[in-house]
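Single chain ahead, by itself, as structure tokens, in the form predicted on its own.
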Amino acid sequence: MPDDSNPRSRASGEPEPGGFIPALLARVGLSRTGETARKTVTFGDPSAASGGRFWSILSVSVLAALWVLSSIYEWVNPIFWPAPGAVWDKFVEISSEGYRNFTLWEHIGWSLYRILMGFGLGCLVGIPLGFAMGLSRIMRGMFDPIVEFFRPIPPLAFIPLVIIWSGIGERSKILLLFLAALWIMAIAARAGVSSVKLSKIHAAYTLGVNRRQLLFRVILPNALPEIFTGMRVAMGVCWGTVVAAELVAAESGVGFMIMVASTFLSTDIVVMGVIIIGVVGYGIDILMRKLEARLIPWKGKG
């Protein structure tokens, strides 16, 4: 029987005593075993709180139950909710046949193309701005009021003065997005730079760095935390408004399909739009999620 206080017993991957069911209901989030289970105090620990697939699983089976239940009895009128099959019906007829000249992986790559390249210019932009207004007194002062008024102004109210800068092809959309970011990835970085303890400046001078070293082996993996909650923030602030950035007179797109959808009442490809937008969004900050797991292990540790 493996010893439970044996660390190598633990790290072996093999089922903690118990058996195989409750093994299993810890996996889904029914229970609690390890080291978890061994805790008194749970409330306000973020890792008692963690997994729960379980309830994830029941929350979007019953979502889907009910969008089937009322295509069947008629609880909403199929004109303007129609049912699971007549959505995928048209996701399998855009797949194979395209829409509007476009298949839908090609709809769906121009949408991610356009999400990248204005994300990636306000990360580009607004780290450096807020690590300088987290590190300059005089930077702070100059450019706080800019960042603090622009911040919640949402990206939608500034496409009138995009199509006058820009015009309507794709450097519209794209400085659309990088508005949307930009504000966001200035206020983390500030923030990330803020959150460094003084007691940690104090210890690296003692050690004798310089500024260069200070900021690249001190202040930045402090931040960095702090930033990849915005880049997660950001990235959906960003896939929310690309619908709004497709209205642009584009001509590809997620957000052109339903909006070009909408203007015909096809209901079906509207919410199929919709879901291929929340599935994405959902899978783009999973990968975030992974990606800082696996590049910020120390996040939360002190």
Contents of the next structure:
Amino acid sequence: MPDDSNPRSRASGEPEPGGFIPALLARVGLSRTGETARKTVTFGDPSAASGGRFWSILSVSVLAALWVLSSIYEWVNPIFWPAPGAVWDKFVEISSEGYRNFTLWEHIGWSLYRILMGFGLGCLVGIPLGFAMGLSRIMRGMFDPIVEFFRPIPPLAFIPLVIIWSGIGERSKILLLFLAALWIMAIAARAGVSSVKLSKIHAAYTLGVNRRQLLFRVILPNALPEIFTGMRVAMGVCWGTVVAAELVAAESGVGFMIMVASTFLSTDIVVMGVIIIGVVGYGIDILMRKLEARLIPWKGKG
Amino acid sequence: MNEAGLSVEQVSMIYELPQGGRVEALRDVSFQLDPGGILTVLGPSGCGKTTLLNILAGFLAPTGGQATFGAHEISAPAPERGMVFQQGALFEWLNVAENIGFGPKMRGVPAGETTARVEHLLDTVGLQGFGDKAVYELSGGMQQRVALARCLANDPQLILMDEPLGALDALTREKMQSLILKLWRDTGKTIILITHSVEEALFLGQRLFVMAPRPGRIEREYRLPFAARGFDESLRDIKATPEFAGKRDEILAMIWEMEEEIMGRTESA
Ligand SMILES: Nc1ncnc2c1ncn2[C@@H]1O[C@H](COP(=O)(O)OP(=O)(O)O)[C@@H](O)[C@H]1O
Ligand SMILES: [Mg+2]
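Could the form predicted together with the partner chain be shown next, to go alongside the form predicted on its own?
Next comes the full complex, this chain leading.
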């Protein structure tokens, strides 16, 4: 086990500790660098808790090692938890040969397609709805109770209804995801509109804007950070919901794959599917965050 | 009354509080301001300064009296009456040049003309080379320079400023005072500036109103030579003259008394 006190005292000793070892320690997050190196109060300072990359690598490695060891020494029955090799083999097999009429990529593609459609429609309706609620007393009055009522209902509770309405085809799942994204986006847009500083609105009017210009040149860009945060939340919820919906009723998709595999006790495929859900979900969030940093650099700077 | 003059007649503003009760923020405020004049307004907080400025900008309709600018009664905001806020009114999604060019762009001024005007204004407020910087990367003083330039870009006839330098440190503040004086001289705009600082009010005001609270009203008016003298004398020299110091002490004593009275009233209430 590395000793935390040692590299830390070294880093605080000199302004720029040279050499390969200190540089490496700093790089993996074992020693403190820059500003933090000279701080004497660290417990409670949020910046002191960041940059622990070494510990991330460690925790993931330990988990992976445990998994490998457990399969080598057969600590658990593979029906309950498969060996990493078996999961990898299934991954290779399904990537090339497919599973239930679709390759792995097509399953993932179907899940993503449903999300994009449902999420897109949710944005298309939810954002204007949120704007209307943020800008008009009548709209706010009319839609507040509706939005607040639907917000706490988990989208999955609508699955039975949605299946009765539209069967188990694409429409039912897209409708479900639409409902999942709609309230989140409406509330985010409403919050974004309400967050505008009155002095900005006043400034814009003294600069000669009309209502349309105020809407698109001031209120919209001002609301974008909140809208984007809502999109990230909605994306996460949609991803979770699509998998769950596919578990119940579908003929393709990652959730469908897991569901079918489980009826055959193919735990290796189930675990592979779960890992893919995690990786894709994480990937979507990273993508959204990158996009946010690119598109809305002024976030939190108002 | 001259064409671009401001006329305020018996303006009153009473806020009805939602839980009942009313605040008389302004009672019978009347004054005239000639084009090209600079007026500073001073007073303890809560005496209705912001309310008065919001009425002149057209954000609020007074409960009594009326304010006229040029030939028209003020009833809504208009580009002829520009406003500089204390802080946080810049558009953080636009860079410095885009902020300054916002007004002309919205009003349909050709892009080439706007660009030239923005370049000129960057120069005027001492921000040459900062056009493509993000506004949130600038210091507070520089942000207020952008706010001034954005207001000037629209070529308003009247400029309203609500404690524009209130959030700045003392040194930056003095530099900005000189800049405002220079802009007033060079552009000949009519300016009303609200401030908490007695020195600022004395130095920048050709005329100075000291307002008193409950009800908000103009308590005293001064006509002052310092703004005009600021054209060729340095700000520091003017502030060091006995004349300036005398006025400062007089006004400070007046405001001190008002504050004491407010404290007394709230304690006995
Ligand atoms: N929207 C409002 N509703 C109720 N009272 C208000 C409102 N705005 C200001 N007031 C009251 O009016 C008085 C004057 O306020 P204001 O014009 O902001 O004063 P100042 O800018 O001089 O500090 C204060 O007592 C304040 O509490
Ligand atoms: Mg005020």
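Residue numbers count along the first chain shown, from 1. Basically, rigid core = biggest C-alpha set you can superpose within 1.5 Å across the two forms. What you are looking at is a predicted structure, and each value in this text was computed from that prediction instead of being measured.
Asker: Is I275 among the residues whose Cα moves by 2 Å or more between these two forms after superposition of the rigid core?
Answerer: After core superposition, the C-alpha of I275 moves less than 2 Å between these two forms.
Asker: Does L58 count as moved between these two forms, where moved means a C-alpha shift of 2 angstroms or more after fitting the rigid core?
Answerer: Comparing forms between these two forms, the L58 CA shifts at least 2 Å.
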